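To begin, one chain is listed below as structure tokens, in the form predicted alone.
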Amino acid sequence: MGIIELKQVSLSFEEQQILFELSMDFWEGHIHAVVGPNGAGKSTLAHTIMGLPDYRSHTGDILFAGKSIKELSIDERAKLGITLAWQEPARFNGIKVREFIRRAGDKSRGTKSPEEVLNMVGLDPGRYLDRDVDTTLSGGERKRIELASIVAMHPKVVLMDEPDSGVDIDAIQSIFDVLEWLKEHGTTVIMITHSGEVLKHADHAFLLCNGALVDKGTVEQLSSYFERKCVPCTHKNVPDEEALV
């Protein structure tokens, strides 16, 4: 039984349906991917286990720990131990880098200090502790901020969206040891990703391609993905096996 485990999951935006009877099991402390082309639905779904308000006319059922939490605002999730790093991370003007990751700590699991953190991330804490979470700080250097913080929360269940996206290669190195320490702490963490090189930091896969479950497996098999750029599947622009080869 998986931490997170979706049942015959759809949704639609304005008559149009976005993801189509998704039924998916998470494991728990393992790192999942969730690939696919843009548009396959992959946010989309974070979005929906996370409960976002947008996202909660759902039909099927997001089960945690083997309950419910279909009717489960996201302060109710969160607080159950699941959350979501943004691919664009929020800003907050007024806010110290201090207090932001303080703010994130859970004591009752041992939380690490906001310079164990930074550190962790590849961040000097003597730069960046006083510096305010606004537009002083570059996309990376939100995105790795809001992992240190993701670290101090200690959570069950981490949903990243796009982890190396405006993240300079030299610290996206740091970023997946981080979610290595995470899955080693217990935590399960799910990747949203169309990066193959993403997909190599995970030990299990699902493919998504219009809405729809196409594949899972292991890292191996669906690197065929990113090989040929498709797979077979019934959506109905599917190329015929001659330009698979």
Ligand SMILES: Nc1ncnc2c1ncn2[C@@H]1O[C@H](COP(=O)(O)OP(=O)(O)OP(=O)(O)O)[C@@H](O)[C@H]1O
Given for the second form:
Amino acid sequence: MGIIELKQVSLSFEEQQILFELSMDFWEGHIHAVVGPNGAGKSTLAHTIMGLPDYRSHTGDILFAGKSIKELSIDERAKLGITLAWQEPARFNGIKVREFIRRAGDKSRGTKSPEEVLNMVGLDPGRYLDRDVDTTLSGGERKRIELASIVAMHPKVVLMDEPDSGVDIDAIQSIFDVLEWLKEHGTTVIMITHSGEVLKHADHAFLLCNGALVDKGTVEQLSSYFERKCVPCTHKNVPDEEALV
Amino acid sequence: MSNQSAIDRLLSTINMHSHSFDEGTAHVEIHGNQVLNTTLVEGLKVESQETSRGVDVDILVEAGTVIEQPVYFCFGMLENGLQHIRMNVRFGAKAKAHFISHCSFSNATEVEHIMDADIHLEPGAEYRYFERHVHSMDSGIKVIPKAKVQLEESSRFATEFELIKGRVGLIDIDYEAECGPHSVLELLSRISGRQDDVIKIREAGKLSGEYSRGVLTSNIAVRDRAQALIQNELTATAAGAVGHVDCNEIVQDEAQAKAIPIVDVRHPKAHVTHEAAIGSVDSKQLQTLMSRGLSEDEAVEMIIQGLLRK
Ligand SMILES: Nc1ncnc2c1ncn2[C@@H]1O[C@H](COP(=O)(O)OP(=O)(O)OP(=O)(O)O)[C@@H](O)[C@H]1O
Ligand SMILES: [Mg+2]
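Switch from the form predicted alone, shown above, to the form predicted in complex with the ligand and output its structure.
The complete assembly is shown below, putting the previous chain first.
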């Protein structure tokens, strides 16, 4: 049993179906990668698990530790320990980095100070704590602050939507450090990525295409996706219980 | 009541005391139509005349004077009534100062505070003005600030108007500024309205000097049945003039907000932009904070406080 389980989750926006009967198991304490081409439905999957209002109309069920969370709002899911690091994080007027990180920690079991978590993502606290989490931050800085706030929260499950996108080569090591830390501290990571490098840090991976799950297995198995440069596929999700680990 | 105790009573409403000021810090306290105190520094001249309705004040910062410490003004009415302040402010060439003004109506229920300011900045002068209002929770307060500002070459005028404590009542701001070459105008207001408060802001900047710059920003939050009307206008008529009108209004409950930005450009080498975001709290901001475990109400409050702090 996974800490998060999807049972036949489908989602449509108006006429268009975006997710097709996704059944997935995310095992506790593991790093799971979700890969697939642009528009495959990866972010949609993350938003659906987090329970964002536009994504609540899905069919099927989502379980956390064996219990359905389908009817729970975002904050109720967050109180269970589920959180989301956004592909493009929000910008806030007049909210300081210090306050943004601290509020994430206050509401959960996190114990690390804003200083400590900024150091972990390779940002100098002296330069960042008193800045606003607004448009004056670069894209990469904002992404790293998002990760810092996740560490401060110390969630049970984190959905990370492309943690590496927009982050430079030098800083990418700090993302790996964060992944390492989360794993060591029992957090289940569901990480969306387009990078073969980042995928290597996962224990297990899923391949999505056109909203359907087309493959899953070890990182080695799935990394051929990056070598083949998968073209948009026409796969339909036909769950094959035995073939799938 | 002695002058000293009147001063302390007034200052206590803004959590200050006459001992709050360092030696060498200029400060002026005006209660109703009485000038309670005028403490000045070199290069700063303040002359005041009590009238039946308020006070006429002439302020001069002499050319070349740079006042490092902020200059504090406190205007207040501890009882009901009218306070009409006529202010004539002149900064000589290259004079530089930062004024912090507190307007305290924290005990009164029926007050009308009218401010008519005429501000003239000579070339290279820099005037930063911060005005904080502290009101009671009664609705009977009317604040009507009007200002005409003349910025000569390379001068700079930056104001910040804050009314986030207590009820607004009615506020009706009307500022006009004429900007000479290479001058910089920055007007910012942060106001929070509730119940049946009414917020009206009209700010007009004329960017008539070459390479003059203007930024008009209004950050407003209204809830309950409060109403806000923001009319900000920048007219650019010279080469290199650059301006931006920015209006952020968060609307909750049955409150209403309207923004009418006017951008008028009459020179091919001028450039003025405007941006208005009016409505409920931004959903991505809200969802981000909720995904960190804040309840919807806590998240909304944090976003509004951020906007009003900015
Ligand atoms: N709120 C929405 N309304 C309508 N269509 C949507 C909505 N959100 C996503 N989609 C559509 O769903 C599909 C999947 O989008 P999604 O953002 O999940 O892709 P993705 O796999 O994360 O892609 P990328 O790698 O580019 O981030 C796209 O075709 C997108 O246009
Ligand atoms: Mg995506």
